[in-house]
Amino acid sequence: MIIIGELINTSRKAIAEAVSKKDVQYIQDIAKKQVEAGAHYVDVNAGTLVNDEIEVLPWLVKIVQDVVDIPLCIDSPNPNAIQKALEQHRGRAMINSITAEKDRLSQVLPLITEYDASIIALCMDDKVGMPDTAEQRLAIVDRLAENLKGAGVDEKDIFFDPLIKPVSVNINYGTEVLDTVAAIKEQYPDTHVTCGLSNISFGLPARQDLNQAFLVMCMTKGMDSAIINPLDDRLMSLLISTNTLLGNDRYCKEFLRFQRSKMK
């Protein structure tokens, strides 16, 4: 499982204040614990500081990538806050993200060719917006492989996210998600798909009972990778056991390191 950080994030009460008051070594601590639980890649968004972010996306990617190793993901729906965000990546970026809307594809694309970066590629367009079924995130997903590989992007560095939308809003919203996540890998069975899990339990209480079991359920449909908080101790021991489970930890490696991390 490829786990994305997602707590380096402007929308959080928290992280707004230490952006506003400078406050590196905060943001810093938060990117070093949720490497140290785990995460491949932190993601980095400023998208709330609207006229501040292409000054203050660049400025957390420096930060950051101060203190870890990890590539980040740049996260932010302003194409040029990606561009000087990537300017100052070091290596290889993940970038959060690409649509089939036109406007956002023809922004985007180039930006991933240009300095070589993986990608998420979001389940929208401008017909449908964001899509209720299945059958309409397949097609969404049918164009973006198209456009992507098309520009040369290999399919291992495509991350498909289907959107998940709140069960609360649509019972069958969730069922949609694991349908769409099985029949992605499996028409392309070399790209990831990715999530933002906690949309599922929107507007309903013990939202961590909700999210815990809809990762099991899609990591059983081939999801391989999430958009998390990694130092949700419980979320993090079901996700590695689920993996452990279904044959992808060889020699079961990855749960018993995370099980000896417990016990300091």
Ligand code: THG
Contents of the next structure:
Amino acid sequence: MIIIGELINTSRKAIAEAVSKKDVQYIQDIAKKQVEAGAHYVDVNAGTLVNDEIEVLPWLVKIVQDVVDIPLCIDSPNPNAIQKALEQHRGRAMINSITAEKDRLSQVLPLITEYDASIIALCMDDKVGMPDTAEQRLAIVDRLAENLKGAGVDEKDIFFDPLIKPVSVNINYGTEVLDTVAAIKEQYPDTHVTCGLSNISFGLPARQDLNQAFLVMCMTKGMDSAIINPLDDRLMSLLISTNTLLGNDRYCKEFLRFQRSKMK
Ligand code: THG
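Following the display of the form predicted on its own, present the structure of the form predicted together with ligand THG.
Every component of the complex follows; first up is the chain already shown.
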């Protein structure tokens, strides 16, 4: 499982405050904690600061890479902000994200190859917007795959994100995502599937319960990455256990390492 730590996001009050006070240490601490907890990428998102995003995003890249060695996940809908962040980033970044929307596709595609980045590809386009059904998502996945592979991007560097919508809005939104995950892994076996898990529970109480159940279900269908809070012990424990039970953890090595780290 490829874990993308979601906590450095200005939609979170504590991060918005730390950014406005230029509290470098607070942000660096959160970055280090996520890496210690098992994150493989640290997501950075300054999307709420529309006007300042273009300066803040590369600044976040700089201060986070000053203290952690893992690559970052550059989370922005704005191709110009992504480019500035990539100019600052050392090593191979992950871009979050591209969509099948005409303008975004044409502006983000060249950045992937220029910076040799991996890419999160969202199931979204100009026509349907955010899709409801697996069928709509898979039609978009095909177009994304065609464009990405056409530009020379390897399947192993593509992370499809089905785009999760709340089950409180439509009770079928969970199963439509599960069907999408299974179909992506069947049709494009060398690509990855990731998602921002917490949207599933939006508008309901006991959100953690739904997020946890849905993580396990998506993994059973072949999802092999997630954008999550790695400091959430229960969620991480379920993730590690599920990964082991699915046969992805030879000799139960990661499971044993995780359990040992909790005893300390
Ligand atoms: N797909 C992709 N990228 C994404 C998302 C996705 N990036 C953003 C988001 N969705 C995932 N990241 C976060 C980061 C923080 C929180 C949720 C998702 C979070 N939310 C608190 C909550 O939901 O209760 C509220 C914020 C707060 O703490 O104040 O923490 O789907 N590719």
